[in-house]
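Given next, in structure tokens, is a single chain: the form predicted on its own.
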Amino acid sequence: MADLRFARIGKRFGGIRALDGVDGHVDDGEILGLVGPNGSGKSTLINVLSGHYEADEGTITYGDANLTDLPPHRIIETGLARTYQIPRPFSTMTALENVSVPFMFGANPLPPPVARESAMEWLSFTGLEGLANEPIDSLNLHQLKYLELARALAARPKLLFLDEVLSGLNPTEITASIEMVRRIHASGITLVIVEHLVRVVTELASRIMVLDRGTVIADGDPKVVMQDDAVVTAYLGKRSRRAEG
């Protein structure tokens, strides 16, 4: 059992303070929804926790492992993986080759034939098996999002960050994707979902953390959090009727 914990996380970009003393945790086995308005620091926090950015201050631990200063490839070895908001496939490879890479170069590398067989399982899971040998430039946004997910799952994570993996999908695709995320969670993977679509977060998350201007303004039960006056103000830019009354 391993919980992710982070304390006093700070991150600056020039004169902009993107994260300002963020404290939080992700409990083993839960689905945490990470939400907030544009520019609130959601993706920056994921980038820091996954090692894509180095924190200017603060500490990060996962179980007994101190992740604070580890590079991304070492963090992956501890069991953390992530998707990117904008898919980042290897453009000169096929879909199958893209998903095979984590199997061949991860903490416990597999020989190419076994890696391809394992990669095909995740392509099938995400409905992309029919596109296994297709070049990347033939895939649409929906398919690229699913390829990004398949590649992250190929890293065999214990905890997976999903950074707006459902953005840009139509309502039918979103419904199917919600069920897919539930199956991923049921397989034993802890999830952190960064998402603008409130429907997705409230249907999936057991807990919601809300960021605004680089700080945590709410953390708790989704139904309670999404009615919080500070959260409503952050999203709508005005006070709720309850606060005005």
Ligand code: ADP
The other form holds:
Amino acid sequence: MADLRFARIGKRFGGIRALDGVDGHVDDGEILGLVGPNGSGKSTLINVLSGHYEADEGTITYGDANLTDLPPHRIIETGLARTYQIPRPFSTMTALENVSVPFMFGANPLPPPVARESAMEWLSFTGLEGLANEPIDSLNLHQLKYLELARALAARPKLLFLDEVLSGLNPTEITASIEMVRRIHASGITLVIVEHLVRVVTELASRIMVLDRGTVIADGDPKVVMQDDAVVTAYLGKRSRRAEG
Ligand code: ADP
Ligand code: MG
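Right, the form predicted on its own is done; let's see the coordinates for the form predicted in complex with this ligand.
And the full complex, kicking off with our chain again.
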């Protein structure tokens, strides 16, 4: 049983305080929804917790492990994985190679046939098996996001951060994807889910944490949180002023 805990996380980019004293936790077994307006710091928090960015301040622990100063590859070894909001495939490889190759290197490399078999399993899980041998540039954005998901799942994580994996889908695809996320969770993976669509988050999450301008403005039961005045003002107020993409 491992809970992820983080305290006083600060991250600046030049003059921008992307995260400003963020405290929080991800309990073993839950689905945490992480929401907030564009630019509120959701991706930055995932980047810091996964070690992609180093925090300027704060501490991060996962069970007994202190993750605060660990590089990303060591954090992955503790059981954390994440997708990138903007997919980062190896552009010269096929879909199958993108998912299998990372697992042929590193501290515990898999033999290539085992890595490919595991990769194929996760490509099937995400519905991409028909594209396994296609070059990356033949995949659309939605497929690239699912490729990110397949790659993250192939790492066999205990805790997975999903950064807008379902964005850009039509309503039928969203319904299917919600079921897929439920299956991932049912397989024993703790989830942190960032999604633009409030419906997706409230349907899936057992708890919601809301960021606004780099600070936590609410954290708790989804129904209570999404009706909180500060959340409605910050989240919905700003959203209504921008075109939904
Ligand atoms: P969200 O994911 O909630 O939309 P982000 O975490 O991407 O928000 O961004 C939070 C703030 O940090 C924004 O002002 C954004 O422009 C800034 N930011 C994020 N990443 C970088 C970066 N690599 N360089 C400079 N500014 C960044
Ligand atoms: Mg983001």
